[in-house]
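Just the one chain here, laid out as structure tokens, in the form predicted on its own.
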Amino acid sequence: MEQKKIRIAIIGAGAIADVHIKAYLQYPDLCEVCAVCDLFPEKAEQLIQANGLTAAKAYKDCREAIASGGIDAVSICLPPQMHAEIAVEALRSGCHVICEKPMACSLEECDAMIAAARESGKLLSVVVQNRCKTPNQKVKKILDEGLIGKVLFATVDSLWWRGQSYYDLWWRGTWDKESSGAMASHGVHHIDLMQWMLGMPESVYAVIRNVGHDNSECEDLGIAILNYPDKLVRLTTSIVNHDEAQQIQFNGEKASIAVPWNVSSNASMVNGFPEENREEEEKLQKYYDDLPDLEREGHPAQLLNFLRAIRGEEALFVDGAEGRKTIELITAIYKSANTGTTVTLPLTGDDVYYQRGGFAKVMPHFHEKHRSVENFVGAKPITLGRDVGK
């Protein structure tokens, strides 16, 4: 029997929304976007009208949305503050969730996530679009394969650009609303990329600064030290970088390769000094070569893996336990920073930056939010990262 299309609802209006709806609307076959809801409705109509969604309704309430009945899943595209309590009221609404980045506020927002899905039997992921690149796709399985040898030290470089009325939006900048600065905003990406590749670490020790805003309560910079048994990790996370020259670099026993793709390998001449292994870089080079790119990349790649899991064709590729990892990661790093410690992992449930409320006192101000605007008018579309996927 020909199974019924699988009837969306966009929840919020803002720049990723458009993301989300030009993906959907590349498998007509499988999907329908029904609602796009947003506090403001006309940028709501406004989304359905430049998209062409003819069977969509504008929606100020997305409760109102999803107690149609007419329903099946939602893409979550809201302010981070909101994602978990749309989510879980979507869930036992018998709705299945795809969040945006990041998954939520607190490991406690993500734990509720969690339940909520198990709990209903309805399917939650988060979106990682990321890791649906190719080159990410390419270095990941060479490294499984363990042909660079066992990693050594690996290099994070999750670096941004973004100008002082970035943070004049009303939820941003601020530790109870967005719950972050540039490393859960902007790193979310590249540390979601590293935990995946690499696994989660046993400690973290990190420091935050705000050194060029100055509307946001939150740190625009910041540098962390993951430790592993048997390598470590430097991780670097910055919204003012004006190149933006973001990359992850993997030094192994046998070579380096990194995203954007680069590989160099050195042999020891007798005296331990390096010289070029042209035979070696070579090998990786034409395997990283002769594997296949990806059909779909980014977003309409996981959002078609969401749509054929919904049908029960494939397994989900990224479920809120796997999401949880990330945001459990930037907890950590968030908590070593402000405490001037290292933080072992994992974190537990009694830990006071385990709890949304708890972390947002204990963060600390570098500024007060002196600025604020409900939308902004006239801007073009946004940037999604210029090498993360090179």
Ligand SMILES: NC(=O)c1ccc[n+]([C@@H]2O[C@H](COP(=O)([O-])OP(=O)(O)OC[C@H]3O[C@@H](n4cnc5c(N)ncnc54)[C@H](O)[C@@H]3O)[C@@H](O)[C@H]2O)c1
Contents of the next structure:
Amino acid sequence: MEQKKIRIAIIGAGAIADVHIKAYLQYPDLCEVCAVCDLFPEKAEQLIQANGLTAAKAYKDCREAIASGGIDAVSICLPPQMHAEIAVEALRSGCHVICEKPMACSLEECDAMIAAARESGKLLSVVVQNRCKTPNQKVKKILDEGLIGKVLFATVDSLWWRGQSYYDLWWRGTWDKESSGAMASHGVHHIDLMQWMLGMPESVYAVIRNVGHDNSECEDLGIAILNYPDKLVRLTTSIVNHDEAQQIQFNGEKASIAVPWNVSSNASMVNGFPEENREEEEKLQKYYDDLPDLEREGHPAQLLNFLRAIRGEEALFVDGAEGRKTIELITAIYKSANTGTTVTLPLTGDDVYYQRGGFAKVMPHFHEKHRSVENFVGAKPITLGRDVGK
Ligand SMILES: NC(=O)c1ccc[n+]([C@@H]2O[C@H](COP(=O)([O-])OP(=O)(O)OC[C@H]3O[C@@H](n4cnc5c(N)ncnc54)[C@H](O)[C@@H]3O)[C@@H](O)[C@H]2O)c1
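Mind sharing the form predicted together with this ligand? What's above is the form predicted on its own.
Every chain and every other molecule in the complex is listed next, the one we just looked at coming first.
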């Protein structure tokens, strides 16, 4: 029997919502966007018009759309502080949920989302579109196959650039509404990739600063050391790097590989000094080249998986438990940076850093927010990282 089209609501009609809509529009046989919701309904209306969403209605109150009975699945494209509340409400109303990053502002809220998914039997996914990029998939495959031997050291450079006005948007740069500065808004992409490829560390030590953004309570620069039994990872997240030279590099026993794709390998001379190992490099290069490219990348790839998982055709690529891991790492980074201690995972429920509103209670304000706009007027479409999946 032919399956009905999945009826989608887009919740939040800001910058990233357009990316979700354009992705869903690639799958007209599988789904239809039936609602776009925003506190500013004119923004919802504008997206409906611009994308020719003839079946869609604009809502000011997303709860009305969720409760209408006419929605099967929602894309949550709201500011982070609303993610958990709306996800739980949508799941309890019988909708499948895919939520933009960061999954939520606290581990307590992540757990509420996961519980709501379990209790409702509906799917909960979290956007990690960079996992759906060919080089990241190929590098993960090389690591999983053990082709560079044991990983000894990895470096993660989640380097971005944002101007001062970035933080003028009312919810950004606040511990209560955004839950972070650079780590959960930008570093989240590479932290997720890193933990997907290497798993979770035992402990974390971190330092954070705000070096260049005077309208944000939170950090714009952070450096963390992730401690595994057999390796270290050095992670830097910054939004002050003009070149946005993002890189994730794995140094194994046999070779070093990186995204953007790079491979190098040394053999040891008799005195231990390096000699280029062309044979190893060519072998890894050939393996990389022979792996197939993804048919689709980024949001369109992940949203297609979400739709197919709803139809029972394939397993969900990323569920709530998987999305939660990245929030746990970020939470440990903040706890370490604020306490000056090494933080051991996992974090427990009695920890203030685990709790809803915990960051707002304990994290320092690098600056007080003194400029705020409801919306940016005349902004061009946003960029989603330069080198994150090359
Ligand atoms: N995956 C990515 O690469 C990526 C890129 C950008 C943003 N994001 C994430 O997407 C989310 C949204 O970011 P954005 O840049 O689109 O923000 P935005 O401010 O442009 O859009 C958010 C929209 O939500 C609306 N809104 C706020 N509260 C609401 C409520 N209670 N009900 C209905 N609408 C409400 C706002 O009016 C706004 O239009 C954030 O979590 C952000 O981190 C992800």
